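Coming up is one lone chain in structure tokens, specifically the form predicted alone.
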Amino acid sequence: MLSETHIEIAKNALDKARTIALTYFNNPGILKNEFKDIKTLVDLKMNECLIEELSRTGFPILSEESELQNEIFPECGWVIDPLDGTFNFTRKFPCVGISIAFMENRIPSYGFVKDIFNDITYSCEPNRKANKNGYEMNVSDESKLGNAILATGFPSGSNYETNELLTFISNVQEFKKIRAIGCASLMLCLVAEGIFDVYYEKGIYIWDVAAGLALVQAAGGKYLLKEMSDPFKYEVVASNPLIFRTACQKLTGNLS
């Protein structure tokens, strides 16, 4: 369990990283732009800030910006994405988050997400309701997929082959509406808030979703986190409990 001091460190780290992001708003410093992936100087600066702050807690840290071949998924520790929605940030599309999760037994138990453009903080901890700037959140009460909003996307590490995309289209056709905003952490926050009903992505990295999954669960929802061949990639479904099993079956072919 984290102490109140640890929680304050995490929340302060969000604010400090957001300040750095805003200083790079007009010049993010593109370092790599290959296929579906993009890296910027602001990613690295925010990563340095978060690691410096969270290192004060003494827990291990796994970050998107780490040298992954030397990293181990911590049984207990921080999993962070300094800038979730980097491409959005470079285009000034206002759906960008900072994601900090704390894992216990490799399960997201604490979640902290900062909506950079709107200065909103989402947070949760065990046995307490998820909240948005201090106000409690609840998942939706929608019970039919035909009326549900599905939040989804195509992660940079996902399979873009034609057959895979056709299967994806077939799986999502039953939903009322589809929303893809390019920021997994904020899509999950919107599920936790009851604005979206279901979130699904295949091939998404753990640092993109860990904090958001903790928030969905703390808001009364459920999630499936299915490991893939890459130790950091997952197939993920999250929703309110009324349509969780149906959504899992429709999107993954399995009941959960």
Given for the second form:
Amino acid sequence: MLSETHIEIAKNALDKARTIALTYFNNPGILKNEFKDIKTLVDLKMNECLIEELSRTGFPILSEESELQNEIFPECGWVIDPLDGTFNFTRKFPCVGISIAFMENRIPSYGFVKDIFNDITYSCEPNRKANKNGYEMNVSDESKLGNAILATGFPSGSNYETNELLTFISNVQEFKKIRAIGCASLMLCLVAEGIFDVYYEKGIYIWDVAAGLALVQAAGGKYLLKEMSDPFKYEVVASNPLIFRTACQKLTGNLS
Ligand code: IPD
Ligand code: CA
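Please give the corresponding structure for the form predicted in complex with ligand IPD, as opposed to the form predicted alone shown earlier.
The next block holds the full complex; its first chain is the one shown before.
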């Protein structure tokens, strides 16, 4: 369980990392640009900042930017993505997040997400409602796929084969609208806020979704976090509780 001091450290870390992002706004420093993936200097600078701040709590930290082969998924500790939506950032498309989760028994229990461009903080802790800049959030009450907005995306390591994409198309055809904004953490915040109804990605990494899933749950929603064969990769559905079972069945074939 986190103390008030630990929570303060996490929230201040979001602000400090955001300041760094703004410093690199016009020049993110592209270090790697291969196939569907991109890495910039600003990812690394924000990572350094978050590691320095969160280390003060004494809990282990799993970060997207760590040397992953040496990392283990913490039973109890931080799971972070310093910059979620790196490609958006390089194009100044204003959907970019900083994602900090705290896991207990490998389950996301606290979530802290910063919307960098809009300076909005989303946060939640166990047994309290999720909030956006201090205002309570609730998931939507839409129960029909035919009226629902599905937020989704194609993770950098996902399968782009034609057959896989055709399956995806048939799985999403029943939804009213589909949105892909390139930032998993913020898509989940929008589900928590009741603006989107369902989130789905296959092959997404735990650091992209952990904080957002805690927020969806604290806003009254449910989620499916299904392990895949690659370490740290998951198939994820998150939604309001009324549409959850139908959405899971449609998107993954699972009745959850
Ligand atoms: C990406 C975003 C995107 C999702 C990708 C992620 P990154 O995060 O969350 O929405 O579809 O899977 O990799 O790489 O910019 O941190
Ligand atoms: Ca990232």
